[in-house]
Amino acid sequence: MKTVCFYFQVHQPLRLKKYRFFSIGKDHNYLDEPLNRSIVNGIATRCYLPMNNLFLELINAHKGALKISFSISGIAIEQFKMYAPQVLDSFKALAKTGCVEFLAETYSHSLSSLINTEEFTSDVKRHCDLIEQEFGQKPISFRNTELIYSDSIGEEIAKMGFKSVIAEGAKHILGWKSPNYVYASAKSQKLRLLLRNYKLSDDISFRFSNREWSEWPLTADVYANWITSETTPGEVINLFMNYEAFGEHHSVDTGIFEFMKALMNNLAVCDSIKLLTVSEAAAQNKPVAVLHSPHAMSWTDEERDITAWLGNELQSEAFSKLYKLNDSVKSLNDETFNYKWRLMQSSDHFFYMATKWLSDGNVHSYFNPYDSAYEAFIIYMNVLSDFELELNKAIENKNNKTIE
C-alpha cells in the first residue's frame, strides 16, 4: 500500500510600497497596505475560501480517510487577521476535523536558516507558539523556507526537536534514488526526510491549465493511476505545492476545484492509497538510506538551489546589509524595530530582485509587484536605509538615557 501525503504552502509577503529616496529620514511607514488588503482579500476570494471549504466537505465525507498538511506563514496569518478573518476562521476549521496538519516554518518567511542560526531558531520558535494560539497545535514537522534544505539545516532543525523535515527532490541530490521514500537526515539520522515527487506536483501546480501540455486536459482519474501504477514505484508520494494554484494560478474555470474534489474523491476511497498527513507518513515509513545534501537546495527554479533569492550582486548586498544589522537590532530589543526587521527579512524581497531569463525568468516577473528587478532593490534598500538611521537614533537615545 502506497502512502499519498499532500502538503500545501500559503504564504502572502507584505509588500513594500514604492519608496523613494527622498523620504528616507522622513516616512517610516514601509508598507503598501491597500495593494497588501486588495491580494490577500481577492485570494481570499478565489482560493483560499473556496479550497477550504472543499477540503472540509471532503474531511467530513470521508471520516478519517482523507488527510493533509499546511504551513502558514506568521505574515500571512497576521494579514488574515487584519484583512480576511474569515479565512483564519477556514483553516480553523480544517484543524478541528483531526485530519489536517500545520507544520512549523520560519515566522518572516525568512532566509534565516543560511546565515544567522539564533535567529532562525528565534523565527521558527515564534512561529511554532502562533499555531498553537491560532490552532491548537504544537507541530513536529518542519518546512523551511521554500523548501530549502543541507545538512546543516537538517542539524539545526533536529535540534529543534522536529521529527521530521519535507524538502525538495532534487535530481542533483537523489541522484539515482527516488524521492518517493523516506530518508534519513544526515548529520541528525533520527530526522526523517520526506521530499516532494516535483514531476508529479508540478503536473497540478503548473501544467494543469497549460493547453500546449501534451496530457492536457487532465482528468482524475487519469493523475489517480499515475500514482497507483507500478510506473511510479515507492512507499510515500509527495504531493507539495503552493496552496494559491487553486483558483488564482489555475482560474476556476479551468476546473482545478472539480479536478481536486475527483481526486480526493477517488484516492480517498482506493484499498491501494493511505493519504497521511507529513508526520503521520514520516513516522509509519522506515527510512531507506541516508540522505545527503552538502549544499542548499530548494524547491525554487530548474536549479532547485538558492539562485533564486540570492544569486546576483543586487541580492547579496540587500542581504548582506540586511543581516549586518543583526545586532544592533537585538541589542536595542524594541517591539517595533523587532517588526520591521522581520517584515525585511521575508524571502520575497530578495525574490523580486532575481534577474533571471527564460522560463524562471517568467516565474519571477509573475510574482513581482515591481517594473524591474532593479526598482525592487532600490525600494528595498531606501526602506532598509531608513531603518538603519531610526535604529542607530532609538539606541543612540537608549544610552544617552543610560548614561543619565
Second form
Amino acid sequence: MKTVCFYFQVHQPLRLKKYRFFSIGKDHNYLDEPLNRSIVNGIATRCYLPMNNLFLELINAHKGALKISFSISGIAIEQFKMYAPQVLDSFKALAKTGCVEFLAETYSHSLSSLINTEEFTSDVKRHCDLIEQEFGQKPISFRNTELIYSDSIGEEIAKMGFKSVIAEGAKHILGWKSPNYVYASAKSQKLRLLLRNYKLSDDISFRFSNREWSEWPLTADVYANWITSETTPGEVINLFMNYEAFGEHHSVDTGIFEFMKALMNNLAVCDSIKLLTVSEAAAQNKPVAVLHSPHAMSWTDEERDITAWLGNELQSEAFSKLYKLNDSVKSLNDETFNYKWRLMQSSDHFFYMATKWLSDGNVHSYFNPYDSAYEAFIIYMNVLSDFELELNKAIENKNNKTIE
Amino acid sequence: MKVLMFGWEFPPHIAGGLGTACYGLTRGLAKNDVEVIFTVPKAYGDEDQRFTHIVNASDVELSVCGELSTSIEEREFWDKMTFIHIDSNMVPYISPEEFEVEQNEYKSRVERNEIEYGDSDVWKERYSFSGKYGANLMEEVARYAIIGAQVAKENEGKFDVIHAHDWLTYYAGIAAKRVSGKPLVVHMHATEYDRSGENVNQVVYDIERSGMAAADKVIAVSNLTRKIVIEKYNIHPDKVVTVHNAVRFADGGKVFESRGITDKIVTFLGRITYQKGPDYFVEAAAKVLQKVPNVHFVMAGSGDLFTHVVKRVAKLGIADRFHFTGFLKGDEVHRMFDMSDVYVMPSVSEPFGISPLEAMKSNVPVIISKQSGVAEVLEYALKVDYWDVDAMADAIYGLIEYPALSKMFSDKGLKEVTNLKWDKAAKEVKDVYESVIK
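Now show the form predicted together with its partner chain, given that the preceding structure was the form predicted on its own.
Starting with the chain above, the whole complex follows.
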C-alpha cells in the first residue's frame, strides 16, 4: 500500500509601496495596502475559496479516506483577517473536518533559518501559537520557507520538538536514492524527512496547462495510474505544491478544478493508496536511511539552492543590513517595530531583487510589483533606512525615560 | 542690433542645461538692446505644416510665463523676442546611437498603447514625430539646415548676425549664413569629447568642426572648452572667445516642507554616465562613511551606469546610507537641493556645469571637479581632481563636520553666485557680435 501525501503552501507577502528617498524620516507606513488588498482578494476569488470548497466537499464525501496538509504563513493569515476573512473561515472549516493538518513554518515567511537561530526559533514559535489559536491544532510537523533545509536547520527544527519536516527531493542530495521513502535527518536522526517528488508535483503545479507538454491534456486517470503503477516505486509519494497553482497559475478554464476533483475521488477509493497528512505519513513509515544535506537546499529553480534570494550583491547587502538591526529591535521590543521587522523579513522582498533569470533585473514572478531588481532593492533600502532611523529614535526615547 | 538664433529648446520645454542657458542669454541680450529671433525645433503640431511658422513670443510664451510677465521689464524682454518653432524631433544631449535606441523604444511603447502621441512629457513630445520623418538623427540635422536657410530668407534684412547653439544647429547656421551673407557665431556648450570621451562619433565631430570652420567667431563656455576647440578641432585661437555661463535667479523661490532626515545629506545630481563621474562619488561616500556613519548620500538622476553604480553601492555595503531617487524633474530638483548639506559634482569632463550654481543658490556648499568649466569662475567652491577620491572624501568630511567651513562656503557662495549675471555674459556675447559685423 502506497501513501500519497498532498501538501499545499499558502503565502502572500506584504508588498512595499514605491517608497522614495524623500519619504525617509517622514512616512512610516511602508505598505502598498491597495495592492496587497486587491491581490489577496483576487486570489481568494480565483483560488483559495473555490479550492477550499472543493476540498471540503471531497473530504465530507469520503469520510476520513481523504487527508491533506497545508501551511499558511502568519503574514498571509494576517492579510486574510484584514482583507478576506471568508478565506480564513473556509480554512477553519477544513480544520474542523479532522482530515486537514496545518504545518508550522516561519510566521513571516522569512529566511531567518539561514542567519539567526534565535530569530528563527521565535518566529516559528509565533506561527505555532497562531495556528493553534486559529485552527485548534498544535503543529508537530514543520515546513521551512521555500522548503529551505540543511542538516543544521534540521537540528534546530528537532530542538523545537517537531517530529517531521518536509524538504525538496533534490537530485544532488538524493543521488541514486528515491524521494518516495521516509528518511532520517542527519544531525538529529529522530527527525523524519518527507521529500517532495518534484516530477509528479510539478506535473500538476507547473505543467498541467502547458499545451507544449507531451502529456497534455493530462487526465486524472492517467495521473493516478502513474502513481499506482510500477513506474513509481516506493512507499510515500509526496506531492507538495503552491496552492496558487489552482485557479491562478492554471486558470479555471484549463480544467484544473475538475482534474483535482476527479483525481482525489480516484485516489480516495483506490485500494492500493492511502491519502495521509504529513505527520501521519511520517509516523506510519519507517525511515529507510539517513539523508545528508550539508548545504541549504530549496524547492526553487533548477539549482534547488538559495540563490533566488541570496544570489547577488544586492540581496546579500539588503539581507545583512536587515539582520544587523536584530539586536536593536530585540532590545527595544516594541510591538509596532517588531511587526515591521517581521514583514521586512519575508523572503519575497529578496526574491524581487534577483537578477539570475534572463537578463539583468528581469524578474519573472507572479505578483511582482517592481519593474526591475534594482527598483526592488532601492525601495527596500529606503524603507530599511527609515525603519533604522525610527528605531534609533525610539531607543533613545526609551533610554531617556529610564534615566528620568 | 538683431540676431537670428538657432537653438533647440527654450523654457518651459527644456530637458537640460542648454535651454536654461539660452533663456538666460536671450534675457541678458534683451537688456543689452539686442533683439533675438529664436528658432527652435518643436516636436508637436501637425507634420504637414512642417514648414516654419512664426509665432510672436507674446502669444505663446506669455501664457506659460504668465505670472512673470506683468512687470515692465518682462514685457520689454518679450518684446525683443520673436519665436520660430520648427517641427522636428531633435533631442539634445544624446548621441545618434542613443537616439535610435530611444526612438525605437518610444515607437514600440506607442504601439503597445502604453503612451499616446503628445504625452505631456517634453522628452516624449520630442519623439512624437518618430517614424514619419525617419528615425535618423542626421536626417533631422539636414532637414533643420534646409529650414534654417528658409528662415534666413524669409527674415532677410531683419537681422545682422546669426548665432547657432551646439552641433545639431550648426548646419542650419551655415545654411543661413550662405543665404543671407550675414556673419555666423557658433556657441560650443559641449564638445563631442565631453559627451563621448575619446570614442568620438566622427560624424558629430565633423559637423562641429565644419560649423566652427564656417563661423566668423566661436564662443566657448569655458577656457577648458576653448582649449579643446583649439587643440582637438584645430580652430585658430584668435577666433575662439570664452564667455562663461551665468545663472538666473527665479523670482520667489518655493518653500518646501521640512526634511525628514536630520543627518547630513550629500548629493550628486546629474546623469549617471561616465563623464559625470558617479563612480568617484560612490568611492568617496564609502570613505566618508568609515569615519562618520550617519551621513546619507543621494544620487539623483538616471543613465547608462545606473545598474553598475547600484551594484557597486551594494558591494561596498553602504546601501543603507546611499539612496537613489531616479530622474528628478522640475520642483523635485529644487527640493533635493533644499534638503542637501553638500553638493558634489565630480565630473570627469564638464564644459561648464550649471548645477553647482543652482546648488549655491539654495545655500548649499559645493565640491566641484577641477575638470569642470565652472571651476574657472567660482572661488567659494572646494575644487578637487575628479579621480582623487581621498581629497573628495576630505572635502565632504570637512563640510559636514566643521560648521564654520560650510557656513562660509554657503554664505560667500551665495553672494558669489548672485554676481554671476547673464547681463554681463550677454554683454560679452554682444561684443563678439560687434566684432564680426562689418
